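Here's a solo chain for you in structure tokens, the form predicted on its own.
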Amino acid sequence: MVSRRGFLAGGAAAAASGAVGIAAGAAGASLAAEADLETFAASRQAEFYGPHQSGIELDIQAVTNMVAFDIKESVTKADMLRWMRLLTDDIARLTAGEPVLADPAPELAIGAARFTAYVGFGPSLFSKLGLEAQMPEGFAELPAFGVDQLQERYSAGDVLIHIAADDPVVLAHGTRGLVRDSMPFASVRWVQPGFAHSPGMIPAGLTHRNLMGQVDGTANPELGSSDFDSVVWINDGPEWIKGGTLLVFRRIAMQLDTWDQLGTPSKEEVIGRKLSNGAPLTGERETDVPDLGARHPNGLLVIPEFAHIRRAAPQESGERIFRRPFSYDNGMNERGSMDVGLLWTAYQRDISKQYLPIQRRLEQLDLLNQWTVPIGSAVFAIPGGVQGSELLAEALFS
């Protein structure tokens, strides 16, 4: 028989044991949550299969490599198809956080980290392979602009692989594999690395800042919206481009030495937006629509005639693009100035109707041109995505 004293003592012991168990459970949950937080980037995986190539319609990743290639003289359409077969398999594996086949360093496949890579083709590729009839509408080399100071080492290319991830080791490993498997077919023309905010620095969906301090990408069509579809994705023309898009790439050097000498009000007039939160000078929030007709009591325009957002504002309904710019920083140049700027990318259905009208207005009267200089330029047609056993650009090279 258990005495009352023994029963109470046993109950107290059980209660104490339960309390210890609860505390241990809470500590275990806390440790598990902390471990999950430590490696959360590794488990974040982008979609590879679908109607569109991955790496365009998603929040910008932390680091990127843009790699342009020139095909070898002997390469044929059949060779291109073999190359695309390799790239399709490689990118699918890397997107899942897995090593590529015959990977010499599989231990570096440490997680997905939102790895993406998409493939595009420059106008020169169509000429070399006799595929001019397969070029999408509104796709051609850009004309010369008066603001350009282009350098060959940053421009053009037959094929682009644009790689991005949230981790620099994952990015480097993926780039290494994709370039290695491309070497039998092409030589590297240029590699341009860039970066954006690291995960956790700003909430998803908010606009990132460039190295001038501006929010960069305001008024973009919303990801996943019908508006995005109508601005970016192509749904007619040659079969291979359906579900794809057209990319304008511009490497834009920033003159920060003189930009940093301006006061905040002057910088805001150059852009037409407040540096604090990206709101137009006529609004309070970044998403407010600029009032281009607003004037000060003295009659001067609140958003000046030379302001960047006024010059970039669409004058026709179709003059819109989706921007996804990464920053670059190469340290100091030989003159002691910062070698920094943007790897500026813009996506659209038709370059001639969407990007060119905007760029021509910016060329004519945009005060920001005093602090930004395009030094690299290229255009690429991005095929649609792959589903099932399809290959990238299979309809183009079959």
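Here the structure is a predicted model, which means the values were calculated and not measured. Numbering follows the first chain given and starts at 1. Whichever C-alpha set is largest while still superposing within 1.5 Å between the two forms counts as the rigid core. Compared with the form predicted in complex with protoporphyrin IX containing FE (HEM):
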Second form
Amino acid sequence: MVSRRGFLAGGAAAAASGAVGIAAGAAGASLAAEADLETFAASRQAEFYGPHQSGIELDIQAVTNMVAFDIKESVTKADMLRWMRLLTDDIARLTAGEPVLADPAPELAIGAARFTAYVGFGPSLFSKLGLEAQMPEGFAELPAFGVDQLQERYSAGDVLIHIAADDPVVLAHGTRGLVRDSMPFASVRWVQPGFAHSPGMIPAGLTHRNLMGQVDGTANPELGSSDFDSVVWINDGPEWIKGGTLLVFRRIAMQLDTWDQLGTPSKEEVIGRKLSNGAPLTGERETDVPDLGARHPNGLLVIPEFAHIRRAAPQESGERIFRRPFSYDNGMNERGSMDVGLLWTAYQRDISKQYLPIQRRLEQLDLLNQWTVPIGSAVFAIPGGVQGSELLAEALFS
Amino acid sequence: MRKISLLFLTIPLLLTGCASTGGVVAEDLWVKSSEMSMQGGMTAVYGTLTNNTQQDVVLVGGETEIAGVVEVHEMTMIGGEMKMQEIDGGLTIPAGMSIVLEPGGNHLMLMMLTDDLEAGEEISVTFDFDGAEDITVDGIVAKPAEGGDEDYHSGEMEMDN
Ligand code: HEM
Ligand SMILES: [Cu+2]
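Please show me the structure of the same protein in the form predicted in complex with protoporphyrin IX containing FE (HEM), now that we have looked at it in the form predicted on its own.
Shown next: the complete complex, the earlier chain at its head.
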């Protein structure tokens, strides 16, 4: 049993970077020496410092918590900056696999496990703080859509902290630290947990599957590409949003009971892609480009008029988004119907020019709407990354 | 009745970095922001102090703009309850060792606060040592934490922190 109350060898203390990290790190190091416990999943680290916040341009992690807050009535810009000071330090430490300062359970910092957390701000925050002039271009509350069945408990919010990691314990521990440091400033409006595959489950770079069974994410801009930069990262406008992006979050329920009544060919026509490997119905491999003009010998379109990818494909250049949806599983009712779906996220430079025209088309026609229902919705502007000794969103709140 | 457990770690020497540079090094300092850390109230500073000298060093007190009184405190059992009280003669950091100041344990007590100390604010604190140079640390951030278990014991005066 390691007591943190007493003395620690000076050398070890000087080497480790956290007071609590000393004890936890030292104990971890000696354990690891005994039994090589540093697994690949534990040791993989995301990058905190850089032009962008982390957890967006990154292969999706295993588990996530999206936590939305409403600020307390008296909160000012100066208070927001104090909150951001705490979060900046916390997220930097957690991303490195270290406990936060004043962590009551530092022993839970068992590895970085690609922990990430980014912070975003809803339109309501800008109006509460009188910061409307700082709103980025193309950022506003979404209009109501015909398909919506939105619930308050999954929607809106002044501030978002979107946390993710490859391990549920690391996620829970990090979430606790970030929420603890948020409580002087805000109350929790909602928290929405989600998941994707565990690390090692599918080869790196391969597209994940959602709970409908579909390969989901194929047409996304490639991570690390200049295409990604031009779809996602903002490079003009107010200083604080440079290097940032705009998030559309939709909680979309899947009606799996009726979906599962469809045969494979029907399911594939709904999307326009094969269930087996995500290839378009006009191709063989996932990477094949869909041929939207191709017809069957009988004259019918191979990728039907109502197919999701036909409707979602850009009509004007620039109508593209980066999707990074986690699944959610919120239990089931007494008849065994599962309450599942997507924490669907789309990142872009301009919501009005990128997400909105796509959603308008899907609202008018998309057979997938028969089995998917948006029940939560929110938009957040995500400030650029942190470099050196800067604070998150420092330019917005100082 | 101060409990100190010694911890001898078998960390390879190459991990030790700059352990031999002189003086006392403070790391991961933070100060508690709570419902008690209002003007006239109290709080405490926590973190790790490492004695990189060849002799024992004693933490005897400190100064900070935000507090009228700074004392070195320990937690101790008095009448079946954990209370905090000033450590007679200060807190010894043996040569080459570190001490951890933490909630529920030893801490640098700040009393008679001259201003409210709110979460996310930063303060500057000077640590006074016998046997080593005093050190001043800027940017010690106030972390929100519960008032805690530190019942103050000092003869006539009893307060919570
Ligand atoms: C539960 C809801 C949804 C499911 C299950 C779903 C599923 C899919 C699948 C399987 C694909 C094909 C593979 C891929 O490129 O990722 C796809 C493509 C796409 N989806 Fe969705 N989707 C959903 C909602 C939405 C929404 C709400 C939007 C936008 C408003 C959207 C926009 C897109 C776009 C832009 C593509 C790429 C189209 C292209 O090929 O250019 N999806 N989706
Ligand atoms: Cu005390």
